[in-house]
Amino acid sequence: MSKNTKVVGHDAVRIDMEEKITGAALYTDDLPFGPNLLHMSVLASPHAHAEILKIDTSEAEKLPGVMAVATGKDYPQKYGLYLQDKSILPVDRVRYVGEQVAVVIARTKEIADEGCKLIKVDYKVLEPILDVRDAMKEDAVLIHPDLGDYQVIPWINPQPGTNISHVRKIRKGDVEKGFEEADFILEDEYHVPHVVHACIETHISVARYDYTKRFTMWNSTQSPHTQRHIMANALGIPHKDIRIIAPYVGGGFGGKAGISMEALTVACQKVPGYPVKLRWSRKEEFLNSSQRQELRATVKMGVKKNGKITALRHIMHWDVGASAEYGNNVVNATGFSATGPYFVPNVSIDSVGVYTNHPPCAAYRGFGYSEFHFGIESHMDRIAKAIGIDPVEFRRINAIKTDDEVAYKCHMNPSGMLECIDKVAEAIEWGKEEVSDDPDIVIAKGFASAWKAPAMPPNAGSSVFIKFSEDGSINVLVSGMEIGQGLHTAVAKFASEILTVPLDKIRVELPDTDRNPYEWQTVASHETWELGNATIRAARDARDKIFDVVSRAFHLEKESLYLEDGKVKDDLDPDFSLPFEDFVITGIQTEFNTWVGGPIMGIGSFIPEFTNAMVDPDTGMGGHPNVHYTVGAGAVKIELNKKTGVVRVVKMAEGFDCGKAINPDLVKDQIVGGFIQGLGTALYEVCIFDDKGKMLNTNFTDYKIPTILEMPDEMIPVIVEVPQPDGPFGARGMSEHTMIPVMPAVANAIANAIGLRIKDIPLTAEKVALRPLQKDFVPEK
């Protein structure tokens, strides 16, 4: 509870609550276009790699009800946000099972389906490269031989005349003294597979051609202006002819940021006036949605006796699939911060994006910390054993504090370490044994800690409308979007809290760019504190317009005006009083019977002025890539069956320096939602692809995820507040993170139940039953 807050840091129910659980939210595929909507199937590649030699629509064409097939004739622009290497739909080459190769739009699904399979491509099959090891030899086949040619921002660095998509270096002190200073050095690789988002609402848009060469879309999406941006660059249409409207979103986790499949339906331009819905089967979302990278990565750290970390080699070889474009930024950020939380003197970090004949990869919640932070922490915990010290005081001992230099020697923020360690590790009981009465069952806990950095671009803007209606309520038009994080309530309550309109008396407008002003994306875990300061810029500048009109009208000094419960009020005089419906939208009449005032609205923007992205390349050195850290830890406790190999995680603490908790029941929940999904990748999920690339578990059947079966006994989540200097009320983002510690915590505790160290994700029951069973298992100690 905030002593100095009315609103804002005090818990209070979801402002879109009563709309979602009434069933009353209106998503993308509810939405009614009348009998005229038309539908868009896909023809997709059904291999990996090949060369289109020609491809024959005529059959296709020729169906009753199609109206229109595309081709990468029709469409051959390439696009992207950070590097433009996808394809609309290709031209001469095919590089993932699944890739678009044509479209047909028809007046029902069922003709457009029909019409696809008469759609004749003839192929000449090149072998698939599956594996970054076979993609960075010097001889193999290049999937982008057009690399060199591609647009590409500057901080993104593709290698042409390779398979390597981007490099981010970071060289920090001397690596190999400090190797030489240590007492003990661990060096080993682990492994983090593919996995997809599996949203509930599979990806869907639906686009309009009118006859004023002006494209409408209703997409579910994370990032409306930058689907805008990419789609006016690509097409080379104004952005004012572009108008993308985003309803409810039934979940991102990333996969709906930049732009993907929205882009196909630019064929509607064939069919002008006519809605075209596009929407992703539960196998296309499968094959066809971008997934999180995977990750072999070779960690290499040198100790002394006491503790201290004396140096770090991080090497990072990410799968990026046949698309790096916007999974390069995960490359690039994970670059920056491969150390996890922790102060190293001496380091060196490659983080490398390659291409594979994989489907493409982008954002996946977490942005790669989850991936590299499996390593560094199983690490961790393998080092501590073997110079002796407790885990969790190995990790105190080296834990990163406020001012201390991160990697690129910028300094750190205001951080909560210590005290998100000691809670959590106080929450789980670490340190106390528990024996379970199965002697089959072995009862273990594991630890780990946990930071993430938004990964943005230097110049990411945000900016607010607040206007009021006659009655003194308001409607806040942003264009962050709400995919179950929030946001929107947080929104509200920093309205609230500086113009004092309760919250019943707010609405958060779902965007458009065309009403609502600019965004750059809802990614990166930035946006509390990024739009929450556009918010509260905005609200200071509707109630300095406020004050204005009142000192004007009654004479009275602004300075002593102040807002209450929705009424300007006077330190100079306890009887002046004045409602806000009295005066936002009319203005005030004056003594002379003119008028003063008008419609009161507030504008407020911001960007993170001090960041700098441009870094010398070879050391990764010069710049300020990152705004700030929000750091954590999480635990677990486990029951492990012997014979089975199965484990069940019964409880589990998390803890995260959130800076200030706006609605501190939706960061718990945020807590518990991101742990379970941590526990997903971590026991269960993995893309399964057969020797040609084509993926085999394409279903909810044999791609596993928790169930409510699957959920721990006991959660504890942990708020830990070291406030934000620039932070809005000293917050800053938290939602990612949740699931970053769960990987290694749950390796970490299988360790300690049999000593079994597994470093391949996920952490399945066939390899905790048979690895024990094998003749050369050691078990660690």
Given for the second form:
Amino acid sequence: MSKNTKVVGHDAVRIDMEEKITGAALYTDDLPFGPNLLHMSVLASPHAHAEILKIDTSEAEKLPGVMAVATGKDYPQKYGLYLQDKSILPVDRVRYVGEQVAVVIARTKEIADEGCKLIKVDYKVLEPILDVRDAMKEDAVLIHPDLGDYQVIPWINPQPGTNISHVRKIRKGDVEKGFEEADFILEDEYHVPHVVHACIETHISVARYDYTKRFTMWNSTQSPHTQRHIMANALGIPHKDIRIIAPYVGGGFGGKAGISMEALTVACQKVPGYPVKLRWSRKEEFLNSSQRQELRATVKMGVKKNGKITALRHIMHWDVGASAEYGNNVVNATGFSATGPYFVPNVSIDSVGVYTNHPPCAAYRGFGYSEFHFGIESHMDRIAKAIGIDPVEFRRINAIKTDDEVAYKCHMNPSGMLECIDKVAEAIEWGKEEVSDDPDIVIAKGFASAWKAPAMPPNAGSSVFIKFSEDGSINVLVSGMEIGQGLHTAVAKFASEILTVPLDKIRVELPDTDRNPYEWQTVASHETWELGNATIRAARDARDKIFDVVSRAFHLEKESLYLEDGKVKDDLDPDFSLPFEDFVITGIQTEFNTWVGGPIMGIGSFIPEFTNAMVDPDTGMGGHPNVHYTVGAGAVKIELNKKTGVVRVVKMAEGFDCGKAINPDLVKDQIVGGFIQGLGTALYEVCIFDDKGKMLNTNFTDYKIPTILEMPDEMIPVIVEVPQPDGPFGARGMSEHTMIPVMPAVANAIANAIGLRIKDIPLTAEKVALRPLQKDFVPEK
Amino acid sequence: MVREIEFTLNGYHQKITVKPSEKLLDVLRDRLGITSAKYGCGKGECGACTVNLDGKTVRSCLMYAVEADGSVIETLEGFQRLGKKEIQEIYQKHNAFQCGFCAPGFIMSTDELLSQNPDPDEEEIKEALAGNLCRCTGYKNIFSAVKEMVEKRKGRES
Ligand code: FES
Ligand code: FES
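Show the form predicted in complex with the partner chain, please, the one above being the form predicted on its own.
Then the entire complex follows, led off by the chain already shown.
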């Protein structure tokens, strides 16, 4: 099918680009709400763990310009997508520094801020728990004593009476036997810290409750329908009376998935008729938008002399922070996949979510895969060196192939793993030694493989409406978000390919839950695949309706009709050519001067009907939790300054098997963008907390993200295309994946450069320069 | 305590009363309908709020509006009117943005660079854009757009 495509697989300028470069693209903060717009400020907890004894809001309420104040008394509901453990506003205790204790709605932001300062809260400060190892101790204080009462979806397993929010176990084969068969075994621990998404647009929500009890929100979000669902449940409002409008989003990366601060704006119910705006300041964004989970992983791997992996035991302890509602799905998803992209006959994985008094954690580009790949891919290099096999060859030997059994015993989808490894190795010139003219600089290379599956409930659905206009142009209504990844350009191409409408006659509309059809969420890198399938179905539906009306009006065989350049043509009659604009709205006039047809609309929806999340809790077997995996590899060439410890990545190559590149240019852009985002987390990004649990680096001066100066001189994105049988034109997703190989590839390059194996991220200049000076330092060969 | 200030905004004269504590970014956004200057950090760290004041880029989140009295301010909204579409078109051709939130700031910084230094080398381009943060693109397409712009202008001049 994809052989003769006109637009799919060809490069194109993004359909949202003109709006973005002219400033026409409006983000939530850019929308006008008129002079009645009120502002919300939040009183944040100064304590990581404390009982709330009393909240006195009387002074704040008296402040002129303050319209309303809300506390946990007003909104005691718990909410959440996977586990309802989040408070809109806490009632009896706070669980992290920055947790919102009260909100003030006022005429201006200044007055709202002032109002917050007048609220008096009496706390009984509790000892915070800031390390998963402390949280798992027998006698640890419980951060959620009511865990057993929380609502939870059926495949998440919280452990009431402990600080464990979820456990996902995999037991495949016989690991002990696998280790006995091994000629070499390596066991070690790896640590990956909390980091933040750092979207340039901070979270923002505007909400209005009107006198008909209609609740409307304008949110910067990846999840308009999921937000509507959560709000409807939490507030007891029918779904039809909640409307979420999602303008352009200034970066998401998982941080705007599900719902977080938006829940606070329900307090607009106290001022019906007024729109109320809450926008996180950059500092609030650091403290209060869900961070990436911290991981402490223990990896034990056994191999034969010939390089074949015989067994893997992987224990992952995830610090999910004060709320696990969304983060539990990270714990779950990684549990199924923590072998990395290799065939391993005997597997034991424990993926454990653990509450602490850190900020709540949730989805972050890669959804936990970046974190566990750091351990697995560091281990792969270390073992390869120990048994004397080239690290790239060692990965080739074990690479998962089409039809191989994955950890939960389902079969691997078609996959170009070896091709990815080979092409990336070639692009980085693996094996070619390079020496710098500067005696302080060592040049070295590092390699890592990666895979990822979309993590989503088995019933996550997508749907699409396509409607024609009088001139034959179309509007495609979706609720998949364009968060920068290029989704809407892909959607336009799918519609264009089937309906033969040129791209400049297609608009893809941003979501409004009242008007656009249902979409679960724009997360998991599944949209090109899932929403793409729904779009194709909608386009085919419109095409069928077109054929139907044309065949009825002109007495033609439906089977002989086809579409070309926005016209209906007939195989049997080369002279027949009917442009869309002649009939897609008005229908077609018959020989009796009556009309047939009418406005053409296409409808399509999709869910993956083969998935099943209900696995055996003790072994992880018996289900089909993941729809498919996307595989790939990444490599870097670094220049390491031995004196300063500064590592500069001068070249990178990354390749992924996206099945079919719908927009090859944009696929490459994802690779480049994801790489640089990964580079920040590899080299210096980390949330720093004091011993009371307060995050200390809540600005871009103290928490650095890469600038253009960190861009490698050479970046080589590689596309591999082994079609996904159930994908639109063979496509599968590849957005998040691009971050995954970066941390281990850089760590492996450092080890190759100076023999220093760093097992805790980030790979800062201090660690690189100072660790070799430590007495017990033994260089890795 | 309010003060009346006057300035030229994208070629149009403006007269407006502001409080001494009001930031230029907020006045532009909330009072004058300018949406291209974005709030990203409020502390001069990200460049999302960059506007051009008297020929030089400024972080409008750091400036008080009263400091803009008597100045000439340009924002992305004025580019078509001020005949500066060329930069935009080249950014468009290179698919230089993803979420696009940082776009206005980058375009303002590019405009300043090219007006002050018509022939910047690669390092100078990077220096000029290092104060603008982008979380999505990895900067590569932004960089290649500016490079092509420089080449194009040179070609035309020679
Ligand atoms: S908002 Fe002004 S520099 Fe970030
Ligand atoms: S394109 Fe998203 S921040 Fe630059």
